[in-house]
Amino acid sequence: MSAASVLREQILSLVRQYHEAQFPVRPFAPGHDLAHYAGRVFDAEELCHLVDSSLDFFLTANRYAERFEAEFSDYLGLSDALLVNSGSSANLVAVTSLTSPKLGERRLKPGDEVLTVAAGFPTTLAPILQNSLVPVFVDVNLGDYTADPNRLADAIGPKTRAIVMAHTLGVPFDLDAVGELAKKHDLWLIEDNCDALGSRYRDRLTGTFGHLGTMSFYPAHHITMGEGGCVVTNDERLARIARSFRDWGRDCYCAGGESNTCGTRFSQQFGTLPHGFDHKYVYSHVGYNLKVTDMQAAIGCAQLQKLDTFIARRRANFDWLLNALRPYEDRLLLPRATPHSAPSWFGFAITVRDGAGFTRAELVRFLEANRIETRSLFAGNLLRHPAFTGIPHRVVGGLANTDTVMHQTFFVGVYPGLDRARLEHMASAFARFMRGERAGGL
């Protein structure tokens, strides 16, 4: 073993000792410690992977990125997984890929319509607008917060070319109905799976039904790289296009450190370039640089080994909280799965019912005063936000439920970092509030 290898082993051994000293497991102190809505869950392996990668000092995507992409595509049962630097970038790459001239008449063009919902996170919607496409909004169901499939069917018009929607908070939308619509009307389908890694529909993983799927590895999500995301597909042509948009728009698809994967680097003709112009510097798209570093991917490799355990803990925490809050269903609309689905829950969504006798603001203030983190269901109604005022769009059937989400819905956590003590503290706070206790002075 070389001197460098010996030193690397010594360093990684010290990293494990550091983790034990720096991140000991401490008992939960109710009212003092936060019951987070989400967060990083990691052990010494993530730190060792991170440091191991840093010692390579390759910095940009390298062996860990290649390993993650291979293992993640295997996990999903798809041909390709392309790491990007965030879930938002994954959505940008996925939508933009469908505008590629390489898709011929099927490419999306400015003015084409895309079906989506307004109750969600802005970066599901933003790439539609950034590509001069026109969003068509339909309302969501209360309880599962996914699009009403009947409204989707009503919304299809002569310019409709795609469906781009999220599996909100891990709840799969009606993939039977959506898939049938996409097939019947020859629509592209992008699943924003950023909230839903591990969710299943008819026992198949979400993110694998559409032409493209997207993932987020932000710390709040099911696994993390810090920042990070992924575009997945089972279509090699789409994968090559997506890789081009991610990698500056270049036509070449060589991996880092390679130079002539296609075998025709100096013998092709592109546009009006001189014959044989170096393929590595031919650009077929107006692209971006949205790659990850190998240090991020290294953390992801360690996290991926824990994914099934994380999913199981999310489901167990959700079930425990659901049982604890059932006595208040007359005042709280509790979350539910869609038919045929098994969510990998991102959060526990609650809508305060009309006539509950209290407001969402009062309940949220009480929970926050008791050190229980809450979050709105993201943007509520995106069309109410300054950034999206005046955008070209259509609304089909009204957005009454979306407005209800904006006024009356929030969520608390079910992530794997919540142990029984934290869940019991959360249930106790809900019980005290339902008995009439309120936060003073907040």
The other form holds:
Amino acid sequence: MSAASVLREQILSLVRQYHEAQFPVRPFAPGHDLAHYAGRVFDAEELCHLVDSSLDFFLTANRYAERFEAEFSDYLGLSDALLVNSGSSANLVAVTSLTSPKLGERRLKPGDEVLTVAAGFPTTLAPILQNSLVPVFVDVNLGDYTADPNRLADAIGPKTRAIVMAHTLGVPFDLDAVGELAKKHDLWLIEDNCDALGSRYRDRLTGTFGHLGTMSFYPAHHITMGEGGCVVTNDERLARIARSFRDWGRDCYCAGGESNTCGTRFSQQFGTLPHGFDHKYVYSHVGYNLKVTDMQAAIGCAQLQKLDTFIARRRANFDWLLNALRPYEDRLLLPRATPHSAPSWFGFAITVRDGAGFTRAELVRFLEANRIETRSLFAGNLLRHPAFTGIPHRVVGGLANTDTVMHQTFFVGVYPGLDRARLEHMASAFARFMRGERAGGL
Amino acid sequence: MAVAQKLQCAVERIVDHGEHVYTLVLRPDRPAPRFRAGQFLHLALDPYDPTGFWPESRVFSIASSPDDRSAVRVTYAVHGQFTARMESEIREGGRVWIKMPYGDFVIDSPGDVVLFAGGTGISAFTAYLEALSPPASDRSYVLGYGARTAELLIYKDVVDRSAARVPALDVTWFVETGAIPSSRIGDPTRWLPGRVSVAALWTQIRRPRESDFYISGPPAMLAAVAADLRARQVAPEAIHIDAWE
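Moving on from the form predicted alone, please list the structure of the form predicted in complex with the partner chain.
Then the entire complex follows, led off by the chain already shown.
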């Protein structure tokens, strides 16, 4: 072994010791410690991967990024997985890819309509607008918070060209119906799978049904790289276009630090450029730079090994909470899966029923006062936010349920960092609130 | 293009075809990534440290079937410094690094297909030919395959098997120098002296305006065949060339 290799081993051994010292498992102190809604779950492996990568000092995507993309695409059973620096970037790349001139007549053009929902996260919607496409909003179901497929069918018009929707909080939307609509009307389908890694529909992983799928690896998500995301597809042509938009818009698909993987770097003709102009600097799209570092990918490699365990713990936590909160179903609409689906739950969504005798604000305030984190179902109704008022759009069938989500829905966590003690604390807080306790306002 | 991966491989077997033409059978340490018939790989002779940069490498068509990712086969002829190094340095039992898959030279035409293969250029077509099955429709395949000598038609067995299995595959052999095998005398329309040429194949092509043409071989052959096709008013988008620098 070289001196550097020996030192690297010593450093990684120390990193393990550091992890033990810095991140010991501490017993949960109810009322003092937060019961987070989400968070990073890691052990010494993630730290070792991170330091190992930093010692390479390659910095940009390299061996860990290559490994993650290979292992992740295998996990999904798809040809391609392209790491990007966030789930939002993944959506931007995915939607923008469909505007590529390389798609000929099938490309999305300004003014084309895209079906989506308003009850969600802004960066599902933003790329539609950023590409001068027109969103068409349909309402969601309460309980599963996914689009009503009948509304989707009603919303299709002569300019409708795509469907871009999220599997809300891990609940797969009706992929049978959406798939049929897409096929019947020759629509592109992008699954925003950022909140649903590991969810299944008819036993097939979500994110693998559409032409493109997107993932987020933000700390709140099923696995994390800190910041990070991924675009996945089984269409090699779309993968190449997406890679181009991710990598400055260049035509060349070489990874950072590599050249001439195509073997024709100096012998091609592009547009009116001189014959043989360096392919590495030929731009076929107006693109971005949305790549990850190898340090991020290194953490992702360690997280990916734990993904199945994480999914199982999310499901177990969800089931436990569901049982614990069933007694309050007369006042709380509890979350449900769509038919044929097995969600990898992102959170536990609750809608305070009309006539419950209390408001969402009162319940959320009580939970937060008891150190239980809550979150809105993201934006509630995106159309009511300052950024999105006045955007060109259509609404089909009204958004009554979306407004209900905005006023009455929130979610608490089911993430793997919640152990039994934390879950019992959460259940206890709900029970006390339902008995009428209201003390401890913020 | 599927996610490209770098793989260390054991050199399991070297087949010396003579005249400095070799086939390498490489066994990667882990299964090769998914690839499509016609794609290529990079092969490096110098050690690769995954924490650093990829060393100098050259590209070679993947001649083996995508169905078997436990072994990868490439065929090369010694033409320059790198392939001379390959000839002198690669030994059975040795180790090399590859990265794969790359390339768009994938035969995905729904209509008639015409293949021009010169020398080791046939390796871009072998995986496709091995997977070829009798078409359900009235589809035809034409292959012109040439080499310097009959002995250097190194994938003749693959072509023969495909032709036996797929009657719609029409094969014409070209031999630049030396004798045509005596067993083939009396079959002059199928065994022709000289280089692979469009003129010699043109009458075999049933629907030239509806065919896709794929060319793989030495640069001079690529240029000549492509120029001839263009002169015959074949649309540029129907001409696919497996060209590397």
